[in-house]
Structure formats: structure tokens, C-alpha cells
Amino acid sequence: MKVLIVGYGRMGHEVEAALVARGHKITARVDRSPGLGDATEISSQMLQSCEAAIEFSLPEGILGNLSSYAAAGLPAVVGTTGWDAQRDEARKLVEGQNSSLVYGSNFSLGAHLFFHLVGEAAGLLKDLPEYDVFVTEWHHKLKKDSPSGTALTTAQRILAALPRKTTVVTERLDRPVEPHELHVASVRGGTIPGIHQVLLDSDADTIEITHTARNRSGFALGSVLAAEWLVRTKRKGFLSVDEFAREFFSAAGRKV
């Protein structure tokens, strides 16, 4: 598979390593910062020379990049975060050109197992009001968004499974948390790649479900597997990483 890498920072380098390990070819590396990649902008020649694009860049340029991929009919995998407000417009761009895109805040397949376990556990609390549930997450000091997209995805899985929790609260609380609120707390510091933890707590005991990323390689591998999936299946549409993960685990005989 011939792949265009867009965003050649830490994640872009990890994506490159995962592509090389799986025998793929990198056709070009694009980064808005001069000197980081082969170019600072995507060219039509780059789009014509590859079979897929994998992007982990900044949200500011996301719509322009998606427009380029869609117009070229190029399957794309986007792990960039922070563009939720533009999602409807992005969907129109992709679907209007009958193109294909997989997007998500976390491409780690281990994280998707974590989401599944969290949803199952939260669902089991429906008839156990003695247990409260909350989310904590830690990331490195350079991370630009808070809470993380993964933490918000985790929170949505809990809300979908546990009717008594209806509202996600992410800010500092200088008051008691309300019974219907799900508190998501964030910590930033050091070089932590990412730790997400859900606690189910009662007077009697505490159950902890934790996903700890040791490095960024799991996110990179997942994005490469998603690109392989798009190219192999020729799937069209504006697809979430959840859809890819479900099909991936289904093929392995497991339902997630």
C-alpha cells in the first residue's frame, strides 16, 4: 500500500514506523512546519501517487485536507482531534464526493477493548445505585486539548449504558457532584502518552478499569490497520473508528 502521511510530528513518525513494519511504502510526508516533512502543503501529485492518506495533524487545516482527499477519491484515516464542531461540514465533503474516511480520537485497538469493557460494566450498574462512576485521565504536558477525545468517548459509552448518568461535567467542581452528572477529570504533566481510568465506587468496594498507553505505537498501528481496511474493502462514507474496530474484532470472532 502506498501511503501519504499528513502531520509528521511524533505521531507521524510512529505511523511511518508502523507502515514500514507492515511492508508499506510512504510516498510523501507533509507537515505545516517547514523542515519537518517533504513539503508543507498537499499537492495534486501527492494525491495521485498514493492509495491512502493517514493524518495526525492540527485541526486548523482539517477541512481543507478532507476536501482534497474527497475530491481525489483518496481513502483517508484521520486521527486529528479538536474539530468536532466541523464534523457535519466534513461529513458533507466526504459523502458529497462518495469518498471514504475513517476518523476518531483513538485508533488503539486496546483502547477499543477498554471502551467495550467500560460500557458493559456501566450497564451492570443499572440496578446498583450504591455505585457511582467517574472518569480520570492523564496526559503529557504538551497535549493541547483537555479532556482528551478518548476521555469524552469513554464518558459517552457510560452515558449510553447507564440511564441515571445524563450529563458529562469536565470542569473543576467546587460543589458536590449531582447524581445525574458524570465527572471527567484531567491531569496534564510530564511525558505520559495517555492513561484513562474509570472507577465504579461504593461504600463497600471500588472497581477500576484502566487503559495505559505505554507509547504511541498502538495508535499508529491502529491507523495503519484502518487504512488497510479501507483499501481492501473499498468502503465508502464518513466512518468512525468505532465502525472499523467492530468489524476488525468481528472478523476475529469477537464482538466489541
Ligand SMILES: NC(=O)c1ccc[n+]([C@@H]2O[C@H](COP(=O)([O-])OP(=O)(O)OC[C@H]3O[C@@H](n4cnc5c(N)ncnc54)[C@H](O)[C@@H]3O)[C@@H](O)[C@H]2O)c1
Second form
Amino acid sequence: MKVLIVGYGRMGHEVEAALVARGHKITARVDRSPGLGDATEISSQMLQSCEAAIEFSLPEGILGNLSSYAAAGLPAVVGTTGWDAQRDEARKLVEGQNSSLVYGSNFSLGAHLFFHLVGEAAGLLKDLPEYDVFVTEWHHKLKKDSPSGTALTTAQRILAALPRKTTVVTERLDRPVEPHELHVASVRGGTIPGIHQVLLDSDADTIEITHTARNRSGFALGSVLAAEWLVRTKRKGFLSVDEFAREFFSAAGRKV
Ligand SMILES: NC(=O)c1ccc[n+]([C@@H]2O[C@H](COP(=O)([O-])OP(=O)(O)OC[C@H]3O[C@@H](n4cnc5c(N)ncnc54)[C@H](O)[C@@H]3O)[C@@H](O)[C@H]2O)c1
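In place of the form predicted alone, output the structure of the form predicted in complex with this ligand.
Up next: the whole complex, starting with the chain shown before.
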């Protein structure tokens, strides 16, 4: 597969390593900071000489890049976070051109296994009111957003599985947590790539389900596998990484 890398920061470099490891060719690296990549802007020649784009950049101006991929009919995998408010506009761009794009805040397939386990465990608490459930997430001191998109996805999986939890609370609590509230707490410091933990806690015991990213390689590998999937299946549309993960695991005989 010939791939254009957009955003050549920490994740862009990881994506490059994952592409090389899987025998793919990198046609160009674009980064808006001069000197980091091969160019600061995406050109039409770049769009024509690759089969997919993988973007891990920053949310400012994201729609410009997405509309370039859509207009060129180029399958794109976008791991950039922090542009939820522009998602509807992005969807229109992609669907309007009958193009294809996979987006998501966590491309690690290990994290998708974690979401599945959390959903299953939360569902088992339906008839066990003795157990409360809550979420913590830890990330490096440079992370710009809080809580993480992965923590919010984790929380949504719990809400979907456990009817007595109806509201996600992400701010500091200076009062007791209400029974219907699911508290999500964020910690920032050091160089931690990402730890997400769900605790199921009762008087008798605690069950901890933890996903610990050791580095960024799992996110990069997942994004490359998603690009391979788009190119291989010729899937069209504005697709969440959840759809990719579901198909990935169901192809292996697993339902997540
Ligand atoms: N989805 C996932 O699995 C996942 C995993 C890790 C990080 N992320 C997200 O990926 C993004 C990048 O993370 P990072 O750690 O590599 O950040 P980074 O700051 O190291 O790199 C981002 C790079 O993108 C460049 N950039 C910004 N806007 C651009 C644009 N419009 N066009 C081209 N280049 C542009 C910047 O100059 C910078 O070099 C963040 O939004 C982060 O939250 C997502």
C-alpha cells in the first residue's frame, strides 16, 4: 500500500515505523511545521500518488485536510482528537463525495478488547447493586484534552450496559457521588502514554480492569490495519474506529 502520512509528530513517526514493518511504502510526510516533514501542505500530486492517507495531526484546520481527501476520493484514517464539534461537517464532506474515512480517539485494538471486557463486566452488575463502578485515566503532562476520548468511550460502554448509571460526571466532585452518576477522574503528569482503569467496587472486594498503553505503537499499528481494511474492502462512508474493530474481531471469530 502507498500511504501519505499527515502530521509528522510523535504519532506520525510511529505510523511510519508501523507502515515500514508491514511492508508499505510512504509516499510523503506532511507537517505544517516547516522542516519536520517533506512538505507543509498536502498537494494534489500527493493525493494522486497514494492509496490511503493516515493523519495524526492537531484539530485546528482539520476540515481542510479532510475535504482534500474526500475530493480526491482517497481513503483516510484520522486519529487526531479534539474535533468532535466538527464531526457533522466532516461527515457531510465525506458522504457528499462518496469517499471513505475512519476516525476515532483510540486505534489500539488492545483498547477495543478493554472496551468489550468493560461492557461485559458492567452488564453483569445489573443484579448486583452492591457494586459501584467508576473510571480513572492517567496521561502524560503534555496531553491537551481531559478527560481522554478513550475514557469517555469507556464511560459510554458502561452506561450502555448498566441501566442504573445514566450520567457521566467528569469534573471534581466536592459532594457525594449520586447512585446514577458514573465518575470519571483524570490525572496528568510525567510521560504516561495512557492508563485507563475501571473499578467495580463493593464492601467485599474490588475488581479492576486496566488497559495500560506501554507506548504509542499500538495506536499506530491499529491505524495501519484500519487503512489496510479500507483499501482491501473498498468500504465507503464516514466510519467510526468501533466499526473497524468490530469487523476486525468478528473476522477472527470474535464478537466485540
Ligand atoms: N486515535 C488515537 O489512537 C490516538 C493516539 C495517540 C494520539 N492521538 C492524537 O493524535 C494527535 C497527534 O498526536 P501526537 O502525539 O503525534 O502530537 P504531536 O504534537 O507530536 O504531533 C502533531 C503534529 O501535527 C502537525 N500538524 C498540526 N496540524 C496540522 C495540519 N493541519 N496538517 C499537517 N500537520 C499538522 C504538528 O505540526 C505536529 O508536528 C493528537 O490529536 C492526539 O490526541 C490519537
